[in-house]
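Consider the single chain below, provided in structure tokens and representing the form predicted on its own.
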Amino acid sequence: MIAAALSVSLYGLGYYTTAVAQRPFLPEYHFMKPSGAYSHGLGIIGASMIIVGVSTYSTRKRVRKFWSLGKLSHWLEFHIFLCLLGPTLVVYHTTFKAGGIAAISLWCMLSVAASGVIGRFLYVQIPRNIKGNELTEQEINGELDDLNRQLSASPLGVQVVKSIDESFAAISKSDKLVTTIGLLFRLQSTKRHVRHSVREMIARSHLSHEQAKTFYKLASARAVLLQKTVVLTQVEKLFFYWHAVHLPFTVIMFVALAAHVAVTVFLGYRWIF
């Protein structure tokens, strides 16, 4: 994605450092400005992968016979892929400039981007399985005394469990105060430290590479559920108000789409058709 935006950022490099007002002076203005054929084309590609990316994860995501097709989490970063990707082809499209209807749907486009980020950020706090489904409250005290069983079968692993359980406990037992967007940035760096220090323990063993690199990930596994299950419930209260903005700004911003698309056709402007 980074390579697409900088790919088209450098081919247009002249054009969009010039100013609006001097643009129409350039030899390749009619080339370039909104309505040119490499401009337009890029709004057409975006707004066409915007569309892909969020008719399929809705899909796969809401009607059941789909299910089963492929992991959910899979769908998601592509869903997320064409949905960075497309409104970054987008405000090329605009050549930095827009006004009227195509304003309004640039800039919704650019809040369910941006919210799509915390969204994001958000649905991996959650605890989910193999396939990306939510995880029971008893699937994941399974999964826990699954990784606690594995890992407490030698003495390392016991003071490791021990280790990793304390850290956590401590952060959920003095954090009850700070905001749940505060705990979560707290709960990562804990993540990273405890991470750390199991490198050490097993740094300090003397456990073969196969054994430390199986170690190292049972070890890593219950730290990030645990980290995830300190604020469960509060992270799924935030997901469902954030599920509440994100889709009217994704609704209007298709209306906005649409009615631009259906002004841009009347004006007569179809690309290369």
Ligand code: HEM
Contents of the next structure:
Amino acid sequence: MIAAALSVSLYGLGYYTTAVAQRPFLPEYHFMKPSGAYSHGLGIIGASMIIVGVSTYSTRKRVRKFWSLGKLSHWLEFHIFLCLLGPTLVVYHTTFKAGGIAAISLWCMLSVAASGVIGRFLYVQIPRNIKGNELTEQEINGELDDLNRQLSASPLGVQVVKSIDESFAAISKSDKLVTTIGLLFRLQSTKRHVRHSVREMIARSHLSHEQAKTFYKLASARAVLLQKTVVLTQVEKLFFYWHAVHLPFTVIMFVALAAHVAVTVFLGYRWIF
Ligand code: HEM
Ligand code: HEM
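Output block for the form predicted in complex with this ligand, input the form predicted on its own:
Below is the entire complex, every chain and molecule, led by the chain shown above.
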């Protein structure tokens, strides 16, 4: 993706760095302007990527008939890939100038893509099963019990579980929006700290390499699950608010895009057709 973004940027570097008023005097103007074969093409390809990225993910997530079609998390990766690359190509399509209805679509697109990064961060804080569906409270407790049983089969395991649980219990819950974000970062660093001390405890034990690997995996899974459950209610609330931004902005973006395309077709711009 970075390679694609770099290629388009290097290809048109001379054009993009020329002042807008001077561009019509460049020999490549008719090829590079937003309605020119090159940039017009980037707009069409970029917009198509966004449409495919949104529609495939939404359909897979919402239409029961497609629920057996691959893991939801893989579809989300696909959504993110297309919806990062697509907007990048669209930005080059505009040749870094924005006016009229198209500007509404552009700013909505950039806001949605930027908010996507925050959404992705919140998304991974919510415990999910292997298919990518959110775990219920009962399933989370079942998983924690299961990990406890497997780890507590040895004295080292009992000690490790105690240390992990105490570290997370020490972090108090908070209801406020600002402190939730602070808490998320604190939990990340607690998880790192817990993993580090588990590695040290394992190093001091006499476990074989294979046993140590399995043990660390279980301990790490417990730490990750506890890290996510401490702030689950708050993260779910934030994720709900996040959807309330990501979705309407997408709708406005598509409505403005439809109007923008309709105007350009009406004006006679048909790309290579
Ligand atoms: C989300 C997708 C898109 C966004 C955000 C977008 C945005 C823009 C912007 C900001 C401009 C420059 C306006 C100016 O000169 O001030 C532009 C120009 C243009 N766009 Fe798009 N565009 C998108 C997709 C498309 C698509 C899919 C097509 C064609 C089917 C298209 C066709 C054009 C044409 C022909 C122009 C030149 C118009 C002119 O010079 O009068 N755009 N677009
Ligand atoms: C112009 C670009 C983008 C558009 C138009 C867009 C649109 C959407 C839409 C409509 C949904 C809701 C799907 C549904 O619930 O049916 C969604 C979900 C999501 N998007 Fe995007 N998105 C864009 C870019 C991104 C980017 C760049 C990221 C991450 C870096 C991202 C991350 C997510 C996440 C995490 C979800 C939530 C998944 C869920 O709750 O199931 N999006 N996006």
